[in-house]
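Shown next as structure tokens: one chain only, the form predicted on its own.
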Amino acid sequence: MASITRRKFLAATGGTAGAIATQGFFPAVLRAQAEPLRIGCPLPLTGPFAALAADMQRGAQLAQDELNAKGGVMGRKVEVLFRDDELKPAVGAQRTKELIENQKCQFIVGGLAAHVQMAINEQTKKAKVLFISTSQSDEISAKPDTSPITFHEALNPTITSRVMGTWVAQNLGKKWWIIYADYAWGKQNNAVLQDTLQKNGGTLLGATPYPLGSAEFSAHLPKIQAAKPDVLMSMTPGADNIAFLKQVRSFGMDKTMKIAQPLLWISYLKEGGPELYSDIYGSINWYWELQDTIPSAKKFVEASMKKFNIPPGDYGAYSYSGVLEVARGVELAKSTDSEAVANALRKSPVYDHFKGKQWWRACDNKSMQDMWIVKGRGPGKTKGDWGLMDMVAKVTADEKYDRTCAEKGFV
């Protein structure tokens, strides 16, 4: 029998092509084309870590309007959408089925927090649906939670740890004390800073847990002070951070010890100020003052500010990278299934969004990046609403920072 032509087939029918669509007769492959690509973004909206979650969902926003405005991926237009996980393992978990069942995701970006993350990708894994965690984790690229189609796009406890505390202990002083919040996160880079203090010839004079979201701090302060330390580390992610750093100030901590966290956060930065802030120190996978002098994080930086009049964070660019990296291995792969963009880019790991070059390891689909020590501006030292930081020093990407493939489990 002779094949039919599309033309003729419309023809045949009698209807306009919108209308044959739109009852169903269209051939399935067609409609998938006009559907839109949709990347599902689970993060706390809502709980202590709100304002990065924020950032989040700009970055991510920002990526999806940039890829839009250049006709979509593979023609088809780029739609994230976005659900709050409530920083709770099981929510996460059932807002990402839900997203990837109901919704029609065929990719996921996002996660907020270490176990949040582990469970998103125990849904992404069972789904075969490509995942790149925006979420510090040493799990989550490592035997036996990883998987071939899981991407970690943020740096981990292991990385940061390593380079803040390496530089703190050449720096800033070898005895220490550690406070740290007690779950995933804060449980592994105490390990690792321990570790590294001790590589150093440093003295620990004490760590302490405190529960996560926990604002009370200062039972623990007084014996701190007492143990004169020349370091206090801190882990306090989220709010948390900010209820810390007001305790010991009044205690007058600052003014014995210096005070320093693998971490620093811009949003946390604004809304604690200036005063709270100064000389505060930490590291940081991106800061927006980067696009003095390079070029990708000059063009991110613009379309933040003229979309949001606010500068993308560090959990900003890491979601906006993220959701930029599946239309990239989407666009190598030609294709939308997970384990073939997942091969593209393993394939071609090297890649260039926001800050500089970037890449992919190939045993475990770590993302390896640069990094940056900062300091909290004091008053009258910041530039304009944002200029809260000064950059102190650059640490070149370097795999030797992160855990061997084979300390991951992959021989």
Second form
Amino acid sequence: MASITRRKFLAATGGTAGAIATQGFFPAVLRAQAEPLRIGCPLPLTGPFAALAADMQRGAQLAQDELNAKGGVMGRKVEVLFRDDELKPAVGAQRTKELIENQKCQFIVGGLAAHVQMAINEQTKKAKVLFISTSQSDEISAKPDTSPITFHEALNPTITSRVMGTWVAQNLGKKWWIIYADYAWGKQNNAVLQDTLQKNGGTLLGATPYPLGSAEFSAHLPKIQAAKPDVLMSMTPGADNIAFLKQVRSFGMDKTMKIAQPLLWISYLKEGGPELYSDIYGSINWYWELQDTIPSAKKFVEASMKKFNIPPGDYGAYSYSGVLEVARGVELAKSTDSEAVANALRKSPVYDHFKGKQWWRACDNKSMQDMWIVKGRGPGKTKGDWGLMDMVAKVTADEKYDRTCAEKGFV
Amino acid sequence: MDFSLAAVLPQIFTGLVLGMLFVLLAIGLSLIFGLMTVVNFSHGALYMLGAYFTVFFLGYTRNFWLALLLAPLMVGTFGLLVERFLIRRLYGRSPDDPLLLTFGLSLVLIETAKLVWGKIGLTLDPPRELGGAVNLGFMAFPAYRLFVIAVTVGVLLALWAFLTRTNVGLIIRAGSRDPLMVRALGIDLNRIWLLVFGIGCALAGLAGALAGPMRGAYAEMGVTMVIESFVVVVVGGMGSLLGAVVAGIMMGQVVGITTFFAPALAEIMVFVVMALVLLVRPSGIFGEAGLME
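To test you: the structure above is the form predicted on its own. What is the structure of the form predicted together with its partner chain?
What follows is the whole complex; the chain from before opens it.
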């Protein structure tokens, strides 16, 4: 214990001495110019979500470069610092704390897995630092977990599963089996899907939880196969998705039922290949072929192609937008104070960084946005390396798809 | 819920395939432990290497069968080097030392795999001729999984023949009973240990190579498998090959059947069964008392 206290003491005295030295020797303006605006970005850079996290890292980097090319934010350079949260809530919390306390990050943008993002949020709330979450979660924008400085850029299980569930029930069939990763995001989707199915007069034949990050689904499949559902709804995120679809196809189940999932991710479509994803349905917040119709999407795709030679994915778009929103908020507020930035964003909530008009709903800081129903293009139908999905339908942003402010605990 | 034979039979069959991977991993662990008293914690990482090497050789040769042969050989060769240059230095010391060494080695291998093959993981398809499903009458079962069962049974028979019918096998069995006496007969046990470690590693590589087309290849794929395989070894009895086979198949069934009734409990049940077995037989089903002392 003694050594920790000594270390803390040294760090504290050293920090204070440093602060006095800088304040004493440099005028305030110079100091402000020298110090970049730091945004912390915790992501699961290793583990089953690594491909998505890499996409998000690229998105945030693009936003940083774009801002710096314009001369930064309020004359300060923007610096995004990435940390690996290892897909573990405790690590996510620790890295966030480190970003805020040691690296002096004034804002946090990121998070990918719902349960880790909740842990990040606990830290940002405690440190009074604005957090723009880029993970799908219902609780993050609902009481008691949310806060006035917590913003939620991503879609959430309620919206995706209501929209996707309704579309699937009306277009693909009403007898479902649901399989879901047994953690916050999967459970929330499962609950909303079951509710949506019931409202559409469908029948639930069964719902199976499985441990996230598991590559073995075969023990679940015979039972599902025997139940003969019209639709197999799957929430098997990240690398699990490829293993899952492979096994489903090897059991021949793709021939007897439709497969739909509230999320499809282009990184895994690319890795798994068109044959694996052929005719798999999903809903998505963004897809790079939107560049044909949406100017901000085109700008974003071009920047990504130039820097990384691959188009951004849907989650890269979230983090890109999140970083740009922090910058917009700072410029609107003319301050880096988290509360002031949050107020500024609520006061002028409409923005468009990559997909057309989005807005922050005033009560819960939830981003309202368009989404699309997509389907994997089979082999021979793909366009180039990355043209892997057909857009089946567009769903225009509407607050009615999310829970109401009252349902989320705001009165 | 439907509890008829027609519903449970497919479950038993999928559990069997899962069991085959456990058996291959556990046999290797048990062989190495039984003869050398080395708890090889890098076994999961070697399983992962097996999967990655298969992808690698498949890319080069465009021939799945050749890749399936080469990958375990490469992992086995790697095992020989590990024994010769790392583990051999630790003989005669406490069993904790090789355990720590192999644990560290597995971390190094996982990180190296990430550097070499990326963090995302790679996918790998079964060969065309095993791509489809076979109608077994009660269900359509993936042809590739039937192949996995066949290969495992074949390897087990070959291993059994090797251990019971050859001179080297005789020495291995004798060495596991009484190393001092074997040495006294003028046999160089170092070479036997080298061989056994290599075979054990090659079996882990084979398990990974077989798992690849079902599960893909990714750096962390061995992390949970090695724990489950150790459970299998403990349940079967440390060092008992028959125990590894029986417990491996049993654990496959435990996972398969639990998944049928209560999917959320499938992972836990493996440990529950281990606890129950150890309560009744503290040294495992086929274990001899005092092996770890």
